[in-house]
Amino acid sequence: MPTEISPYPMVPVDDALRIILRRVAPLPAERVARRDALGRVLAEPVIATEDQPPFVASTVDGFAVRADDGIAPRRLRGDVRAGASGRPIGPGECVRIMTGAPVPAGADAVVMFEWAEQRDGVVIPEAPPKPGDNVRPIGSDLRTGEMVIPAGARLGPVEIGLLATLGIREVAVHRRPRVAVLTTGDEIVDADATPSGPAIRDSNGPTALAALAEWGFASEFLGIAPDVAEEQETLIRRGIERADVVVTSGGVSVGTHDLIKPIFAKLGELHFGRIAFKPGKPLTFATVGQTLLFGLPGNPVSAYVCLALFVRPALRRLAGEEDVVPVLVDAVAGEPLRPSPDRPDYQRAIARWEGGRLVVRTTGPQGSSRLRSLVGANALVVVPAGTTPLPAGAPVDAILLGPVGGDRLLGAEG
């Protein structure tokens, strides 16, 4: 067969993530302490050790009442603050209170300054108080033996807060995949190099593991190969010897110097080798044992988009992630929008809300080459395959890479 005849079908972009995520589990668990323990994925259920509030507190700065007095007067009998206690009160008494503070023995209700006159020591409610009024019972935040943050969950500063306010120390993770990086061919050099003859500098490299740090994995660079087939298998089996997830970039096309498939067949199974998809059609994937083998396009565009779209959901479930199949959102074309006539164009894009709707235009040309079409780009627009170009104003879809600007504020309408 022809070199310049793929054997690899074309796998539609859906298969492909199926085919990925089939062959991933989450890591097992590991112990961390809390404050290591932000962005990490549960790999059991945190449940409530404790009552949350553990006393009845106040909700308000106000007055701490009997209900039963009804609108009667009652004599001021001191202040309580938060973390402090206040002796019990009877019938007629009252006591300051501020929000947060323990609502003392005797009292039931509490009465917002602003609704009660106070004059000469003496406090009357402008209407009848209810028991229960301004005050947060024992246990109606957390009750003990409650789930608070379910398995799978990914920990925020909300859910560390959480974990704070029980006390808890540390708690069971998934271990965070580790991933190697490989960059191969012949022409390409050190990002610090100066370049001599026909070579380029390495960008694919410091993007993937500037990428990798930014979603909170940990990376390690195997260095640049040559397009020789003992020394890129020598370092391929170095990154499975070390790492969960082996990623490479160039050699995946059809050129006699287009080494990795042949390597990711002979060291494990090849799952496939080309995706109907643009840029990146050369994608290819394989395993070896339980590792994943990730083989990127050389173009710095292709490499960072089937980084972003095909390789970090797979990092994401192997760190305990449940959903992470990238979601499509609804938007609409902001200029005429050309296809590719056999594959969907995922065509970098800037995305802005501009009178109630979600509209994108791209960042210029879109070679793959073109690493600069990346810089602002905050989505990917999706362009189905075709011949004739989507006119402006034409319903798209489109992947958020980033926030969104625009006229759309929180509480805004539309």
Given for the second form:
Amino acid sequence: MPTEISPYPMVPVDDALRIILRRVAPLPAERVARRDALGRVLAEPVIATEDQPPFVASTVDGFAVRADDGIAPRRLRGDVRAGASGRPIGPGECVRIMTGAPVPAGADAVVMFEWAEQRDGVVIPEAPPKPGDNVRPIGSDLRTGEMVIPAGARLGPVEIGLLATLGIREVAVHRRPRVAVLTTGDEIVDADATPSGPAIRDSNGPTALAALAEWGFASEFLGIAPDVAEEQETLIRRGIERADVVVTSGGVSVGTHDLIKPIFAKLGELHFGRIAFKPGKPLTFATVGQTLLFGLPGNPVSAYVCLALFVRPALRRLAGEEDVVPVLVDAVAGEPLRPSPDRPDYQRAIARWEGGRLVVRTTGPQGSSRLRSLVGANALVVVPAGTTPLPAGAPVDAILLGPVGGDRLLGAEG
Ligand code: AMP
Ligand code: MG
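Could I have the structure of this protein in the form predicted in complex with adenosine monophosphate, to go alongside the form predicted alone above?
So here's everything in the complex, that chain up top.
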């Protein structure tokens, strides 16, 4: 029964993550076409099925020569372009060759245009070429049988390019987790409805669905349940049948209408019901068999931050990834930071490179109902529990949520 004082111990953040990840294993493998593989995680390593390059290729525009001929003049015997193959050359001969074109039989080096003199159909290198100059031997990029991408790697654009290079059309990847999202609360109406009186529009549902889409997970919306145990339970059961992960929002505090914890406990095993964390102390985690249940707090900031920091790592692990927990980076407080007395506070912040340091400033008022405090935030700054503000300039940990601006740009020093 809900009580005013929570019976759940406050679990430290790291323990909460460990408790979650201990119960998560990568989902089984399936084969997908390369064109559908972006963002998926390899269940098996990719092995090179061919040598790359498959022929000896020139790395520059120049003259394909025999190194043996030293600096002797060579007769120019025509052209070879990328995609064409040239005739063999003999002693005292050379051909004009373009980057990526096959070095003709007989030639073993390429002299760049800039390093040769050309007149009257004759080419004279300025220095004696060495065998192998400016050529890529067969298999010098990838060799048949070599492991090219390890299992557990997430397939990004570059990995897709490698698969294409090798002509691999299909890969074994982990199945992508399916997430069912439920909004709860008597006061919540659909975002497209017009609320009257003390009702408010659902923002947690749309935020969660958008975040899951952005992170590459499949999701479905179970709807909005009022604070009626039977209705919530019915929808959560539906989610368990259809999805690998069920994410609810609202109804996890100690109010008399907070029903999620008892429902999770009834359906499965509840692993924690409170964490030493702000925003989002009442985050709740349970499992029903292999299915994960997360009860996010109703406050929109808490719901999103808990989704990003606790649910996303579990989803990434299900999807097959190894390193799933966001890392802390060293930063410096750009302004005094007010702590929370009883738990670390992950405040919404803007991080910028300034004078060689990553400086973080909060986005303004940090109320956990203020979704606006996340607009424009590219970081969370971890303010340890305490009673006195951290002064500006204090070293702090931060978690990056997005790209960082500032004075450290491509090619800039320091
Ligand atoms: P709860 O965790 O259910 O006690 O809700 C905490 C606060 O978050 C209350 O002010 C709710 O009105 C608000 N809230 C709960 N769910 C949502 C939602 N889906 N969208 C927007 N606000 C919500
Ligand atoms: Mg509620």
